[in-house]
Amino acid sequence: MRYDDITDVIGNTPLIRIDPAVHGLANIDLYAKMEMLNPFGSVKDRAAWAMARPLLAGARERGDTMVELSSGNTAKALAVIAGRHGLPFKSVTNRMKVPEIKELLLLLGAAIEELPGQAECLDPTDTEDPLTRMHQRLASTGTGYVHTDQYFNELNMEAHRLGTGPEIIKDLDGRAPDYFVACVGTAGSSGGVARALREHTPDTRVIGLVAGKNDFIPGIRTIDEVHEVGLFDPDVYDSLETVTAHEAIEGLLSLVRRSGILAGPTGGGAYFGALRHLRTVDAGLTERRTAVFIVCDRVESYLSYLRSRRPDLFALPARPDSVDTVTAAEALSAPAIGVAEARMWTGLVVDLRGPHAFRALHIDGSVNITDDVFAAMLAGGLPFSKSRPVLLVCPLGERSARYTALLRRMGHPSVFSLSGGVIAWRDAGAELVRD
């Protein structure tokens, strides 16, 4: 095959049967969609390409910039496509969490600024997060960007409406799935399958999948940030389910050691919870049925990621003292304190967030430490003494907690989180400062 530009390679994924004796499924033939095989990696591809494609007519003669809210796969296929059309690209993020892909960004040729958001995904009501204000700027006229604008952009699910989906149904001879399950980041893919294979077929069911409150998967949003997605709509889903970090990586190494597919976290999770939610029909079916997951992207770029929650895959001793092992249960019932009472704290106050965040807005007297730099500073004991009252702090109080519960079992009788982060200091009208 021949193609004259390498955006010709995107979309035709392979679709492959998973072989019943590694899934256990009895009545159901079970298949995995290969986005990981698009040219740029991941199933972002399609999306990224039907965003940026209607955009590039004298960009470059105007000398913009393309520009994307993304700190994953979207932002590196759109790297690439910026690249080929003569552009710069920008990725604005709140944080960049894998270290591979910030890595990758910048062999790319991309800048990357990291803003002081809430969470990765905008909240566009919340006019006061810096990620929003940026969003509104990127939409205003003669910016000097090109925003492909992935949260919001109808193309990114019409991308697989028209492509990914009709080809899922063409590879099975012209059926749609029995069920589709989907991990659900932007709700481009989840949704825009969802859309083709339910107007070809009204009654294929559609299970997406989310992270928990305080878990973090690779292109999985939680079931919090998933609200705040343009694209989201609830109402293409039968049902909302979660998928915990664990599983994931168990539905990984399940694809890579007995299928071949060197599937990352997001494919692990949705083969988990794929077998899953089959399991609870399987037994009771008479007839044959299908369904198809989506192997998102390949494994390689989240090796630090796997490392850290799973180092015995990689022949390294057990990190007892490492922040992934602290249960959702731990960090519910971590010790923190309020706005008032923290306002009266004077003992040491870490700021857990990037430094791009600290130095944009933070607690007057805090230290910044951030919360890679601070998992591998309890990998040799505990920081501090532990007569020093330590508050430790982050965007919403969700990761400060884990590390309070974390230090409280190492033996830290004096540290706290302060409950609702820095956004609620901020919203309880508390003092910020800016560096």
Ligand SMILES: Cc1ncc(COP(=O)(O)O)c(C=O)c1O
Contents of the next structure:
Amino acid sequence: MRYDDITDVIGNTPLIRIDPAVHGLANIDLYAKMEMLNPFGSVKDRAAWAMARPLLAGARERGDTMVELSSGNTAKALAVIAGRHGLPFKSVTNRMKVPEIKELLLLLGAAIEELPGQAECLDPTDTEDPLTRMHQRLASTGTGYVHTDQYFNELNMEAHRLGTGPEIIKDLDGRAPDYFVACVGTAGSSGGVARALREHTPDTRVIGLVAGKNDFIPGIRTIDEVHEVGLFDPDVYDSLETVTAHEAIEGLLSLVRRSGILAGPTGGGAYFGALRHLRTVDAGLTERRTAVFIVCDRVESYLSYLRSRRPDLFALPARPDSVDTVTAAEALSAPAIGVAEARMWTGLVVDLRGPHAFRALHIDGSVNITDDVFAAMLAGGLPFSKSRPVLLVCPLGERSARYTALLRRMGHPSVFSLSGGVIAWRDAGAELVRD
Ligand SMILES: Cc1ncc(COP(=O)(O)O)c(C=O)c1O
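To complete the pair, please output the form predicted together with the ligand; the form predicted alone was given just before.
In what comes next, the whole complex appears, and the chain from above leads the way.
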């Protein structure tokens, strides 16, 4: 196989049958669409190239910088494409949460701008959010930026409607699968493939997977965030289901250990979610059915993510005082106080947000300990005296609830979470100060 350009290798990824002895479904043939085999390593290579390609003409001559609001695979693919075409690339994000991906982006020559955003992903309706303001700035012309705009760019979806979807049909001998399962980030891949499959066979069932509330699976949205994304259309999905980080890792382990597929957490999540859904229909089937799920990227970039959640996999001792051990139910029942009560708080206030966000606006008198530093402190035991009341603060009150649950479990009797976080504080008109 000979190619003139690395971008010619994007797409035409294999469809691999999962051994029924491994997945255990009696009446359904299950296939993995191997998007991890794209040249820059993920499903986002297709979207990145489709979005960047029409913007390249004249960009280098104008001295433009390519820019995208991404902290993951889209940024990675665009960094390579920009470099290949002589453009600088800048990734704008609220927070880079996966260290290997941040390091890889820097290695690829990307500049990274971490903004003090409120949530992890863009919320276009929140005009106060610096990430939203950055997005609006990029939308105005003459900025010196080439903005691929993955959250709103139809070419993101078209790359999959015209590429990934038809490839699946071709590899299934001209038939659309009965079930299609994919994790949802921008919704480009799931939405685009769904369109192609339904244009061929309107009753193809589409299952979208997102992370649960308060959970984190790198690359995809939580059930709360997903509706904020521009391309997301709830009508695309017959069913929108959640997977936990723990389930995604279980799926990943089965793929890497039993199927020879070195999938990352969202590939694992799609596999786990596909099996859970398909098991509910499998027994009642009288004819064979076909299902396809997407393997978005590879496992190697997520070793630190896996290590922190499953130290046992790395022959490390379990970390009972890790926030990753806090269940959603524990977080929901963690003691919290509202803004009115918090305004009269006299104890310590710990703000868990990133330093940019803290500097921009914070509760007067609070101290800033970012949640990753806080997590490391807790590994050594309780960092505060039990007699000292502590109020934990984060953007929306979700991270702080998890840490509150953990600190209570560790024996601290008077730690609370600020319900609704800094956003609730701001919305109530309470004072925030700036450094
Ligand atoms: C690892 C991973 N999985 C899944 C997705 C979801 O893809 P999409 O944005 O097409 O919904 C992404 C998107 O960035 C991703 O990085």
